Each structure stands twice: as C-alpha cells, then as structure tokens.
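First, one chain by itself in structure tokens, the form predicted on its own.
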Amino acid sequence: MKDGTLESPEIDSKRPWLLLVPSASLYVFTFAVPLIVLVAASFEKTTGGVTVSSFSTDNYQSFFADGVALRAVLHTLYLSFAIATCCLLFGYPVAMTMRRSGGRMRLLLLFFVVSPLLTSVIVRNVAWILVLGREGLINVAWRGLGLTTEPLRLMYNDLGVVIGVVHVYLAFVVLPVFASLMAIDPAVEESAASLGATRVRVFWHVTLPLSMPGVIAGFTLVFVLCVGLYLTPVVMGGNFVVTISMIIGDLVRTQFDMGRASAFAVMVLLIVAGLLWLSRQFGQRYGVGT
C-alpha cells in the first residue's frame, strides 16, 4: 500500500526483472549486435577491401584449405594448453600456502600474485625482455659465472611467450583455487589423518578431489583467455612465435580482408565455444555447473 492505495502484485513482481533492462541493454549492443554483424561480414567475399560477394563460404573454406590458419590454431592451442598447466603447477601450491598462511602472509601472497594485473602488459613485457634478452639478467649473469659462451634463447620462442603470459594469468589459476580449498572443511581432512592417511594419501584423495571446481575453473579461464593472445607473442615471440589472432590481425590491417578475418574470428569462438563446453562436461562430475 503507497498513498492509501493498493498497488498491484502483478507490477511489483515485474520490478526485479526492470533492473537488468540496463546491463541486457549494455550486452545487447556491445556483445550481440557486433557478434551478428561479425557473422553477417564471415561470409562476404572482399579483395583489397572492397566486397565483390555478399553471400560466399570461400572465407570458411580457406580457413581449411591455406594450412597456414590451422596450423596457427594448433600452435594456438599448444601454447594455450602449455600456458594454463604452468599456471596450474606454480598456482596450485601457492594457492595451498595461502590457505594454510596466517593473516598478514596471506595478504603478502595475494599481493605479489594481483600485482602483474596493475602493470600495463607493454611494460611487463619491456621487464621481462631486460631479462630474459640475449644481454638480460640471465645471460649476463650465466657468462658472468663461466657457465656458457653463448646467450641463452629464452626469447622469440615458445618458451619466452609461456614464460611473460603465465607471469600474469597465474592470479586466474590461484584465487579460484584458493577458493576452493577454503571451502574445504579441515575437520574433513583432519579425519582421513585420523584413520591413518599420510599426508600424501590425504592430498591426493581428499584435497584435490574437493577442490577441482577451483582447479577446473582456473585452468579454464586460462586457457580460454591465451587463445585470444596476440601482443604479448607479438614482442616476447617476435616472428618465431604465430598464433590465430596474428593472423587475424595481418588479415586486417594489411590485406584489408574482412571477410576471412571475419571467418577466423568466428571458427576461433565456435572453438572456445567447444572448450566451453568440454569443460562443462568434465566439471559436472565434480558438482562444477550443477
């Protein structure tokens, strides 16, 4: 009742749902409409950016045919893959020394982890290359203790673009993980002890079980967001280093091609979109999306 009058429950039960006309409308035209008119553009046929086809399937079939786009997909997905179980190897014990840290450690922990996420990714880059360049830190100092006469090549391959992307993403893998070890009743744990268990036995079938959703989750974020990498294996990488979204991007801004960058993009989310989905299935059987 408002003003002495009545109002209807019809109204009221329609006001909850008014308070997502604001963000539906954000999506719609930031995420949908561009995700329509990617599709609509997949599928025209342009040579030197101008449109000869409005309705032509080449784009998709050269997405196949050339070779060159599906090995940068595999390559993609190799370092992707590469990238996420680094961050899992190196994630998951911090994530466990967080868990069993006191207050002020903890903090300390989560600070070194977040920090990269503060920095721009053109400066972490720069850093990383001081570093890990042919007269870096690790060079000099290698030759500086006799170990070598030649640099070592932690740059412009595989290995220098893993190392600059898991220095990042690895807050991705710790705090779902973190999470779900929080959520882990110690009492649970304390009775596997109890029963005999080593500490090993306990961790392997209590711990990890109980916290895949984290693990599952975090993997799966990294994963999902290395497919879409593109400077960081543009410097760290150089020419040695190709991945899906270089290729798109040379499509783009030098071929003016439209139409299969348009094409790429889309197989590169019907892709995740399977990833997505893998990793739906494999988490159910841990309650993940249940």
Contents of the next structure:
Amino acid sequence: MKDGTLESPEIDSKRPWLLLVPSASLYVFTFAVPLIVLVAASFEKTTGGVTVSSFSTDNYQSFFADGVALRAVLHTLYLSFAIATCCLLFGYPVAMTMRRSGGRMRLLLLFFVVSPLLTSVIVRNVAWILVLGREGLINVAWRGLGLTTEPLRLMYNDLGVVIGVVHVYLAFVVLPVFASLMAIDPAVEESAASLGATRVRVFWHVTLPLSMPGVIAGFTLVFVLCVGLYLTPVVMGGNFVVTISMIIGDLVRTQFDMGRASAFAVMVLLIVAGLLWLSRQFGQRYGVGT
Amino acid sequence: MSAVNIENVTKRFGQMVAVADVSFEVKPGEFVTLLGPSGCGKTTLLRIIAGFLRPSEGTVRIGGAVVNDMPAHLRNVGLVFQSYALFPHLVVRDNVAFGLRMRGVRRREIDRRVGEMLDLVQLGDRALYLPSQLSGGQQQRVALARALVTQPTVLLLDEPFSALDRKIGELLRAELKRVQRRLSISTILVTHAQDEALMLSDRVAVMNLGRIEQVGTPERLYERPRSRFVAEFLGRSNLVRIVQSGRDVRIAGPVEGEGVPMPGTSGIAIVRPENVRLYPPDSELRADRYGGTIEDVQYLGHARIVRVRLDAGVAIEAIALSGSDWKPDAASRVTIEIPSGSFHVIGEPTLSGASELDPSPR
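Next up, the form predicted in complex with the partner chain, please; the one we just looked at was the form predicted on its own.
Entire complex below, previous chain first.
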C-alpha cells in the first residue's frame, strides 16, 4: 500500500490529544478494564461461590481436558472457515460486477449487499426460518413440484447457520474486495490481454493477485467475527450446532462458573490473535501493510 | 502487405461519433503518429486496433488479416500506456517475461530473450527490482521492453511520455526512436504533443473531431498544411487574407472579423513566423514589406516571439533569434518582410465562409 500520510493542517492547537479524551476514556472503561478483570477472573478457582485460590490454572486445564469445549472451538473454527469461504466465493463476483457497472447499478448492488446489516438479527433469522424450515418456502415448493417426499434439511444444522451468517457478512467481503479492485489500473489488465493472456489468465495472473489485499482483509474480518458467533447458531442451528460462545454463555448463565467462562473467553481471544497474526503473514506476501 | 490497415472505420458511442470514417495504413517498419487534441478520437482508434473496442463500421487489418472479431489477446500487438501499467506485483524480469509465458515459450528461451531485451533498454541490472522501486523513465522502459519482447506485428504507444518530466521524456523519445529503428518495428504513437510527432514519425496523421484532417510526412504537414486546423496545431502560424497578382502575394487583411471577404482578396494563407523578417522602422518600403508596431515580445532564450500589429490591422508573429545586436521593444515601430514564396494558401474565401475557417477547438 502507498504511504498515505497527509499533511496535517496548520491548526493552532497546543493539545491535539484533547480531542481523543472522550473516545479514549470510553475505550478504557469498556475494553481495557473489563479485559483486565476477565484475565484476573480466569485464574481464580472457586468452589460453590467461594474463592479457593486467586492464581490457579485449573480453568485452563479444564478447557483442554473437557472435550466439549475443545470440540466446540474446533467446530466454531470449521464454521467460521466455511462461512468466510462462502462469503468470498459469493462476494468476489459481486465486487467484480460492482466495479464494472455504472454509478446507479453500483449503488443498487451496494444497497442489496449492505441491507442485511441494517436489519435486526432476530428479524433476519425468523425470516430465514420461514424460507428454510420444514414447512418453509423452499420445502413447500420442492414438494409441490414432486421432487421429493422427504423434507430437505436446510436448517437446524451447519448449513442453516452458514446460510444465515453468509447473508449478513457478505458485505464485509464485498466492500474491501471492491475497494481493492477499484485500485487496479484497468490498463494493467489490458496490458496483460495484449500480451496474449486470455480473460481467465488475466484474472488469475493479474486481477486476483492485485486484489489479494481486499481478499485477505475481507476473509479475516468475517472469520474473526464468526469466532464469536452466538445468536444465529442458537436460532438457526437449534441445539444441533454448538459454538464456543454458546458454551461460555451456558457457563455464565446456568452454571455460574465465571472462572471457567473467563478462561474460555481468554482462549477465544488468543485464537483470534493467532488468526490475525496468520492473516498478517499472508498479507505481507502480497505487500499489505509493508 | 501493410502492418496495419484501417479502412473506413467509424466508432459510435450512442449518439456520439468518436471516430468518423477513418482510413490509413502503416507500412512494415513505419512509424506513424496519430496527433490531435484530447477528444479527437485518436485514443479510441488505438483501442480499436488493440482490440479493446469494436469498430461500429469498417475493417481493421493487422499483418494482412482482418481482426474485427479477434480478441485482444490473439492480435499480437505490443502496447505501452501513459501510466506505464506494469504489473506491480511482479519484478522487472517477470514483467518482461509475461508475454512469453502466456505464449508457452520454453524457460531457457524466455531467459535469453528477456535478458536481451532488458539490455536493449539498458535495464539489465534492474531485473529483480519491483516496478515501485524504479523511476518513471525506467518504468516506461520496462513497459517498452515488455511490449517488444513478444515481437509484435505492431507497437501501439498511448501518450507514453506524457507522465514523465520533460527532460526524461526527451531522453526516452530518443531511446524509443533508436530501439524502433534497430528492430524496425511498425509503430503507432498516439499523442497531443506536436514536437513528439514531428521528431519521431515517418508520417503523421492529424486528427480532429473524429476525422483525419491530413496524413503526411512531418515536413509536408508543417510546410503544406491542408487546413487551418493542421496549420495551427503544428507549430506557430500567422493566418491572413491575401491578394494574388501573378507571382506576387500580398497581405490583404485579417481573417477574423467580417464573414464577407474584402473585394480583391483571393484566398486565405498561412505564414510561419520564422519566414517573417524584421527590419528597422526606417528601412526601404517595398511591395513585400509592411510597416507596423510591436505589440508584444515573448522571450524564449534562444529567440523572441515578436507580435507586430501591421498598419493594415493584421497581427503577425515573427521570430527574432537571440544574439543579434537589435532587440525588439514593445510599442516601437518596425518593418517586416514576407517574401511571396512564404505564403502557403490553405483555402478560398467564400461568402458563407469555408468550413475549415470555423474556429476549431484547439
């Protein structure tokens, strides 16, 4: 990426940081302080509501010993990967279409891509039940056409969760990929064509590599957001899809085990940090953030 | 067989006609320039030849074959853009090798030809640099090498020097001419810069409003322009109404102003400033001399452009080379001489005014 430093305007200000005070204090009280409390809590061992030890790794040991948590984490990562991949496969062509189309068409596409973000998650999920459910639109139509007697299982499984989430998060892939595509000089692709590259090879050798910054950004964003998936799996997955967030929620609300809940949450944070590090490694190969 | 042959090509975008019934050809090894102001259709024409646009009408031939329906990647043309358009994610060597890879040339052969081409543009030591690590001039030389390494039938250059500093652009022009002669490759250059066109081309096609106004050698276009547009687009020129009697040509009056020609005028002619001679005000008055007052002097270093308002009302530009004792001063009197042979007639005045006398966008 190009060095995007802007000349700072000559504002007569001796304390420019003053403007950051409101947001910085919000950040401290809503993020930094809770995080410290969380980490501290994750090392506390309690039995029956009484603190036994203020520094113990028991909570972390239970994360690895207890197969449920580990399996939930792996399943969450699997879901996140599937969702991010689907977003990319469906979103990339949309971004390419937006790049090629004129102003009005581009706005229309943008509206459709962003509109799920403007809708309440509950409304969205209930609407999907009406479409994907046993007596939903698709199954009724399918049966009406005589294509099947058995209802298609479109929800209360991983597929339902993936459909429900891809629908919203598509925007998080489309927007960065679109931005990356818009930064490509069309003359570069035309050069490749005039040098003998077919349309497919122009895409493969030029367009795709040059849009990788957007691809990586979009994929990472969706993946990381998915690691915290909670509501959609509850509604669209029924009790058949278990994510790590659901486990943590259960620990807090029904087992009142704040210590283990905190430790699991810290583990999720570490996983996200690991994912961001991986994404950076990929990004550097394509000249992002250098 | 010509390298490129354009026959009656027209390109419309909706109601707008970008290229109107254009025909010309490029012979093998010839350097042809499409010269014109922005919006004259020259880039559209280049993109039609390259295969990025389809002509609405007419025929495009490259190397003798009709290519109207041939996609760009099969046309075997080399393309160089104003923006260099290098592959930013590939090092110089891989940029140049791209076309050969697409053609499935063997690796050893690729290495040899890429090496030769980089030496030709004097960038042999930059093979492993990324484009962003090179200067503008170097990048454009890589673009040239990349376009030439596949031995295209024709090299297409779209304003290749416009993004460069003047000095670098001039150096690169000389280098382009050297490489073009050396490989004797047929070339079409699109530019709005007349000095580029005059310096590089075997022939120049001056375009205006989607049409070719005139095609010819640089000398012919400069000395014998067919229209006012060509005359004014190439270099400086004075446009005057003239009276002719036998071999003698005299200035009759200005062109602008009234649409009806003055009685006795027999045409419109141009005079190049370098053919106007300046004399002291008290010089002997002859038929081909005119008295006037200096209105304005522009100092260019090697010369001065002197604008003289003749007593007859016409403004004439003349060039006074630096180095002589006499310095023209604004507001002082002067005598100018224009020999009859220095007038070049470009149009007959009519009562309605010939179309080429319409003030054209420059």
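The term rigid core refers to the maximal set of C-alpha atoms that superpose within 1.5 Å between the two forms. Numbering follows the first chain given and starts at 1. Nothing here was measured: the structure is a model prediction, and the numbers come from that model.
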(request) Align on the rigid core first; then say whether the Cα of P22 has moved by at least 2 Å between the two forms. (result) yes
